[in-house]
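Take a look at this one chain, the form predicted alone, written out in structure tokens.
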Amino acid sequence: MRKYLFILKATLMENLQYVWNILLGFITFFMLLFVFMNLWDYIYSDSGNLISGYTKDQMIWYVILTEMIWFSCRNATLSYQISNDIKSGSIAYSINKPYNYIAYIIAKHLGEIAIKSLLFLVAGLIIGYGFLGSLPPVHLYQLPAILVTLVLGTFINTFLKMSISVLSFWIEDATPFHWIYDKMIIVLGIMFPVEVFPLWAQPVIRATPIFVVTYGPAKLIIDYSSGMAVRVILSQLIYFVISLSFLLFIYQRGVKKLNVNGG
């Protein structure tokens, strides 16, 4: 566990040198948000009237919590440094190293994103202040419950878009995959809440990633009640034992296809 705390802290430290480089990723977060804020904005000619359940407060705070919640995970090594590691066979060399790759790929990853997150943390919720002139609604009690859905999400989704890069062991490119995913969180989990959406399509969207990894902590920061965070933390647990569990094994077939082929 040492040595991926050091790497998780070196990687840390590495990027608190280019601070500049992940502020530049912030233009499109902002271009985003602004579209975003302002459409909610003339869609509630009434601040006081209800869409879906959401004032116009609830629902520009739900487009701007998904969309740091997003832009904080993004991340190229998961997208790209796996997929080019098994393309070009240099992971034959990793994967002979004193550890474990899929932990080495996590822990460089946490490090990337921990300031990147709290950038875009400080930056939505001055954009949100500036916008509507208050903050979620959100208690110290409920603190607790809304870190763990956060940090779970976030791991989730580290489980997903990795599992996404392995099947390059079988698949020349990766990259249509990720794309799709990446669409469906967007289109599906930030642009709109599931209550948005008809109602034979919620339960369908609430069984996918988009409930655990950006709807269910958002939803929380904005409305909170505990039986929405036992539910959320439940999904959330049930997925990320999946999803690892599914890592872990597409990662050892592909290993193991490695060595078979002589890699």
Given for the second form:
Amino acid sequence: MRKYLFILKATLMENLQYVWNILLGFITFFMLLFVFMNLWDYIYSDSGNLISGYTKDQMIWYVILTEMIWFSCRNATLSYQISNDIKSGSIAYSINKPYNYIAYIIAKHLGEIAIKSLLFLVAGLIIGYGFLGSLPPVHLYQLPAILVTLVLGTFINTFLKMSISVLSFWIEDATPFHWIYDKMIIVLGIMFPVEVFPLWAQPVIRATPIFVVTYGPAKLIIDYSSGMAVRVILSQLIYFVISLSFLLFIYQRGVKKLNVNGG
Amino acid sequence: MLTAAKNQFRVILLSLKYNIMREMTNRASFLTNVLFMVLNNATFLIQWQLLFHLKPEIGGYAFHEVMVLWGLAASTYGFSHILFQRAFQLPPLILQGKLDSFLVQPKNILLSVITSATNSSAIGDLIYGYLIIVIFRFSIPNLLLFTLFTILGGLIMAAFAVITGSFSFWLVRGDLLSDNLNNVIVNFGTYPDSIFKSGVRLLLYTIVPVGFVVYQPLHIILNFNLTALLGVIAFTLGICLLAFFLFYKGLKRYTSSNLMSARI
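Having displayed the form predicted alone, please output the structure of the form predicted in complex with its partner chain.
First the chain shown before, then all remaining chains and molecules of the complex.
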């Protein structure tokens, strides 16, 4: 475990050198938020106070929070490094090192997103406060449950994205599958809370990663209830076990297919 | 002059042909990229269905009109990234001194550079754009206008990418600025202009030309206006000339990195 913590720390220190790069990457984050906030502002302009049980402020906070979560989790290491390692054959140099390749990638990814997450959190709160003039009504006693859901959501997303990348053992380029997963989260998970979907679609959405990665944590921040906290954490634990087991299973199967020529 | 232009056009087409052949080396991967890009774009149909379920019109547009907007955004993106993919990758070529191999070619340098690669998934974007116009607003005049605006919008996007990419001749971190400015076109171009306040709309017709890539073409397809059409054509010519001017001005500052590389 200590070696993985060291990898995490080393990556984190490396990323601290590039804070300006991270900050310039914020421009896309601001642009998307700006578009979404304008869209919801327009939709709420002549409707009543509530849409699917959400006030305008809650809806905009929901979009800000889910986008914050998503932008914090996004990382080229998950989407491209594994695929490139497999495609180029350089994974052969990683799997014979005295660490587990999967654990190494997870530690590296967490090290890379640690600073980014913190910066996105601050930026999102500033933008939300600037636009709406108030912060989400979070009480101190709610923070532990919210933090647990944020951490579990990050891990689940990591395992799912890695599972998609590991598909490169069978198909040369896993990028198209990343597009579909990303779009599912962006289109269905960032813009709309589950309640906005038609009634027949809501159980389906609740069974997808959207519920555990973006909706759950964001819903707890804007409208906390202990019942919902228990439900989200339980769903996340189930997803955590299943997605990790699936990742390890297909990785083991994939490595057996590995055939490296030359040196 | 005319012969030179004809030859240059033939070189561009040949370049496109070989780029696509290279992309098709792995046929399964190529087809997956194209097909999944169509599916990827289609996910936004759900987003707009949901939004129109909440409000019958958005920014004064009906569902099928927003779909045409989406179709234009996809097809212009597709056209520009199929033909001029390298226009969007100029900064690393400039910063790492990788333009050398293009400088010694007997044809136009800028065109040689920007047509030297193709993004295979952009074919999916172009197909999606045409599927949308056929499904939601099919008529022969609309199809012709859509094709014209796909070409004009694609040229504007590529020219804008060359302009922002050319900043790298002067700025060290010009690549980040260029990426972000190009993202503005993609992010704003898929939402109706009327949801934004007038100040933002002004920016979208000036600093970042989203207005001429998708908004104005959409207005013309919905309500034909010859003056507006001529305006889009004039803007396209203007921005293309500006792109050539800035690239060649910047090229005088270019320094090679002595990097040995091969173009395969």
